[in-house]
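One chain comes next, on its own, written out as structure tokens in the form predicted on its own.
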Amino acid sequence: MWAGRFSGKPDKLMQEFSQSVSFDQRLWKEDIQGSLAYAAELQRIGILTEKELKDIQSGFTTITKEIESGKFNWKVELEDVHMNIESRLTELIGDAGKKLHTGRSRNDQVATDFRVWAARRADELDMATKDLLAQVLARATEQVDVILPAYTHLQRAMPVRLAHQLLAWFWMVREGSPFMHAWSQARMMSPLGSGACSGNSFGVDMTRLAARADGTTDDAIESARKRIRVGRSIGAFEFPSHNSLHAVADRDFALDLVYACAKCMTQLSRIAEDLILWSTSEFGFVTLGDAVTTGSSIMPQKRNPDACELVRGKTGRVVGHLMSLFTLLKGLPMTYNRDLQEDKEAVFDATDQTLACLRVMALVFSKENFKVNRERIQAHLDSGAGYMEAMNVADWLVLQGVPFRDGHDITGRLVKYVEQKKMRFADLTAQDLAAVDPRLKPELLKELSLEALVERKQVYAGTAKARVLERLAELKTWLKTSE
């Protein structure tokens, strides 16, 4: 590749150390599409003849078939995906293949390929997120009438509808998965035509390249040009790079994508932790299906929530990739440096793991694998543990004109009373209430149900049935229109 400058060959160890083709071959499709766009532009400006362009197009068709069939011979000594494909193209069509790199550098080539790949990956992740949200929403719709404890400090706090809890997870995933932002950042700026760092010497039209870089056809070019004027594009990118130095040095789009993955995984991990707790014998709120659990090699009775545990475990791996990227970029001088070769494995693995976890969690929440144990939940509520009815007492006192702080004190003394008597709130009598405080009237007794407390929460974000049904309807509409 650079025999004109070097008389010797790299040491075999150096070849193995510096190669990236073992992982960046994933960019082959984007590399071919970008090269086809660039070849068309070289023909338009007279560097290539029409025949040479057709030869290049035919050569890439052959290479595509070879790669898709697994017959392509990836060579470590050619370092990366770009040189492997270019070398094979030259083998197939001769000198026309040698002309393809005219005015182009692997610096703007890889930046373009990587951006197109990242945008497609972000879109794939967003679709997987919506698949998971659809499953959560379906389970919430089925469980509107189930009441269970909500927890603060991992202690029973107040009763809520199970559907309300599921919708909380819905919002965590929806707001914790900014993949469309990552998509828009990746496709905002086209580096193609920026060369190694200072631009292209042959007058290529970077706007045309921006629209064509992902395979957009000539028929769409003029429409793309019009849209670029208002900051929009129907092609690969919104607009060409404004600065060639920035174009080849920038990896913010990769940070955005991995950040989206890390944020999404953090939310999935929290949901997984709740499900792990809920599926224990101590809680028993849900039973996870055979498809997402495993047994023990020694204890035949076990049902281990492996899917959720692996999601929780993989989160650290993805967050680590984000820190790896930040560290990689923090001290790089302008413009391209070989360090940037290290960006891809972090992005590839972060997106692989996040996509797998989204799909697995959708499986966890499927109707077949997410069984709600209503009787067990009701038994937990009937036990009276946690004295969740206490909030009803404080609220009732406020409605009787008692200042909240006084009501808080009175309610605390009532909790202490039932605790010492080893009673439940459901066992209280009018005499018990009077023994604690004369302001606790007998009519309070009918207000002590958990259902009554849930139905008090009539605010927009509350857990009253009418409010939950409203939010369900809103989210179903959103999910349908966002497809």
Contents of the next structure:
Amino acid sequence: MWAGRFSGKPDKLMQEFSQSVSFDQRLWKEDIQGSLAYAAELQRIGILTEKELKDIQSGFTTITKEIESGKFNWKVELEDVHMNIESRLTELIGDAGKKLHTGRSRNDQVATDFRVWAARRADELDMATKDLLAQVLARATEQVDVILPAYTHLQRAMPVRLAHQLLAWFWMVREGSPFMHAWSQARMMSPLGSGACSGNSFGVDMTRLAARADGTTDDAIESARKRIRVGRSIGAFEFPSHNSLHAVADRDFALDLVYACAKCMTQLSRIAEDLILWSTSEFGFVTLGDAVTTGSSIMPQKRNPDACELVRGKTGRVVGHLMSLFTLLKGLPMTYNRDLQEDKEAVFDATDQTLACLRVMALVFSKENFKVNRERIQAHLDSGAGYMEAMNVADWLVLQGVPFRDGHDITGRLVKYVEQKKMRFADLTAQDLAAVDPRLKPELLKELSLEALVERKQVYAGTAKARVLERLAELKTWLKTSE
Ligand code: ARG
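Previous: the form predicted on its own; requested now: the form predicted in complex with ligand ARG:
Every chain and every other molecule in the complex is listed next, the one we just looked at coming first.
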């Protein structure tokens, strides 16, 4: 492509070293769509004839078929997806193919392709997030009556409804996966028409290009205008880039997408860790199904939570990609530098891994694989370990007019008593209570159940059944309307 200026060829080693086609061929569809939009614009401003535009369009139809059927001959010598496709176009249609790059640079081309790809990916990730959330919500709906311990410092703290715990995970994923933000950042500005870094000499209309860069047709834009209120976006991008230098140098959208992935993975990893713990013999709250666990090659009795462990493990890798991108960008002089070619593998792998993890976690939370061991959970509660009933006593004393700090002290003494006698709260009698403090009246005995404690949390975000059912209903509506 640049042989005119050069007398020698790149070294074979250099060719291998600098090629990106092995990974950026994933951008082929976006590359062709952007080129079609650009060709139409070149025809509109008189650089291409109608016949040449037709030839380009039919050339791209052939190339699309070749790529889809796996027959396209990707060449390392042609460095990247952009040059591979352009060179094949020229092979197929001759001179018209050579005109396509008029006023364009791979710098605005790659930024455009990658943004459109990133927006589509963000959308896919958002849908996968909602699929996972739907599973979590379905399990929560089934588990409203199951009560289990909630932990702070990994010590039994308070009894909660299992549905409440599942909704906590729902919120972690919902709030912690800003894919729609990444989507809107990617499609905020169109670099097309920015050229190498300073703009386009032939007067292409950047606003027209912005709307059409993802293959959006004139007809679609026309009919959308009729349907949609003024101000709503139509087509690929919200705006053309406001500055040509910024347009080719900017990779904020890649940071935003990988940040969303890193954040989402961090939530998934915490959930995975809880499930790993919950599925141990020590906890035994859940059994994860055959489809998401594996056996051991040596210990026949084992059921390992590999799906969750891999989700936890892959989180480090995705967070690492975010660090790679920040480090890649931090010292770059304006504008495009070849370093930027290194952005793609980080984004591809981060999004591939996150998408896979979202899908695997949806499988983990499916009805077949997320099996709640109600008897086991009940046995844990019946054991009385952790003395979670104690909070009932402190609350009850407050309601009797005892200052909370005194109530805390009396309750602490009661816990000590129970511990020393190696008994459970459930075994306490009126005599036991009186032996600890005269303010612990016999009426307290019927207030001691864990269920009573769960029901006392009537606040908006609390564990009472009515509140959990309200929150569940709200989230069901949200999921339905946010698709
Ligand atoms: N493969 C390159 C990339 O991914 C395309 C842009 C190359 N531009 C250039 N001036 N060498 O960034």
